[in-house]
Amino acid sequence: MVKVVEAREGEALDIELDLNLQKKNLELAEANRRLLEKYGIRAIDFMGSVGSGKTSLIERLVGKLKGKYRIGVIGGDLTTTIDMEILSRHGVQVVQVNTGRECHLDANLVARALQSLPLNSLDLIFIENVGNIICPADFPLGAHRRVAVVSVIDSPYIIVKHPLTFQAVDVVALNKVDLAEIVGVNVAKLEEELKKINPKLSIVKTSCKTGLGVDQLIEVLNL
């Protein structure tokens, strides 16, 4: 059984409606961070478009790390529990946050999700944001690291079209690189574009199908 947190009417914070909400979200994110640190928990926020491979990448990480850490996962989606049902099969604690119409998680919804997790029994929480490469970047959740998962086969312009997203994250997983040659994608060019936007980024080439780059991502995230 997957626990579900439903966004109540008017609850999800939306910067498009009121810029003051960004300040409020930051305050709530800091409160989330303090709560996590009180319990000695590290949290990592994964964002990316629908189909970029967020769930599959988290699943790979869980498989590698569940013997080392007590892991929880918070999943954001509009209406379904599909992704969290997949991850719950690995014996980790999961909470689904259904946002209704909102295209991102916010710190308030994550705070409610944290209330549904046994924080005393966790060391590490993965947060899978709603499938969107744009909106989540404006809403920090209190996580210690932020990862953008980018499918290299989505569009050759996905990096240059969304520079603000890549300025807001610490790590980029260039995913599905095993398909890059087949579809004629220049992965090195994507890496160059990312470094121009944010020279401080850690970039990891990954494939959830083959497992490529998963160990490197674990190292980059200091896990």
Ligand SMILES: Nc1nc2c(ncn2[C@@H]2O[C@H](COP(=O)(O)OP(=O)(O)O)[C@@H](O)[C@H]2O)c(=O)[nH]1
Given for the second form:
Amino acid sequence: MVKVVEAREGEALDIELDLNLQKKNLELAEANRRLLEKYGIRAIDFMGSVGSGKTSLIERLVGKLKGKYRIGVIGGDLTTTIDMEILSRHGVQVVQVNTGRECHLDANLVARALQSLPLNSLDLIFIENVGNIICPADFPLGAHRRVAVVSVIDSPYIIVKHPLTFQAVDVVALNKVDLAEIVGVNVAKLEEELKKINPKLSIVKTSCKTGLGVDQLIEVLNL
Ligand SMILES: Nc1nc2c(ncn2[C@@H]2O[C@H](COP(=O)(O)OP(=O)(O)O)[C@@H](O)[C@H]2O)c(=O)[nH]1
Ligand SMILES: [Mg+2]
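With the form predicted alone in hand, show me what the form predicted in complex with the ligand looks like.
Then the entire complex follows, led off by the chain already shown.
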């Protein structure tokens, strides 16, 4: 048996978990949602570790959907503009949010990003959150759906170690399934663990390399 020191509610010295802050964030997220609805725009928040495949998946979705919707992308990153430069090459409106040292986007930053997008001429906004599978879950942004992108080759414990994230999202993309066999990953086990944590989740196995699962993800997101 391993000894465990369990952090009690509000005990961890982490200002991001301050309840007032979360309450304020929620109010701002609701305002974002109202703004999006006023313009008839649907927004989808993608979260996941650095390298899980968020940008690649958004690229795939943009490739399939840009004939149908006028798409904008908001990208969260600490300091770089790498991802939004990639996505801007697909002919969609992009805006980068640099958070400096914050490990997640928040509703206030997204409100500012929305101000810099031409909302009148958009139908759909993808939000790529800062590369992190823990912190973004606590900060709803006003998006209509929240998607966690998980690289199945990252760790056999990737699901069980992040229960709160998988409770907070609607959809999980189990990505890089093209590599699962090579690495010896049991994807079915990851799926079982997800269902145990959140039976309401929609789970889609994807490969941004082959394109597998992208149509199914589009269906699950009602796009
Ligand atoms: N084999 C394989 N590589 C992938 C897949 N998805 C993303 N990648 C690669 O993984 C790396 C990180 O992807 P990226 O989309 O930048 O991840 P992000 O940090 O979550 O945005 C890139 O080199 C991608 O080409 C996939 O499904 N299969
Ligand atoms: Mg990215």
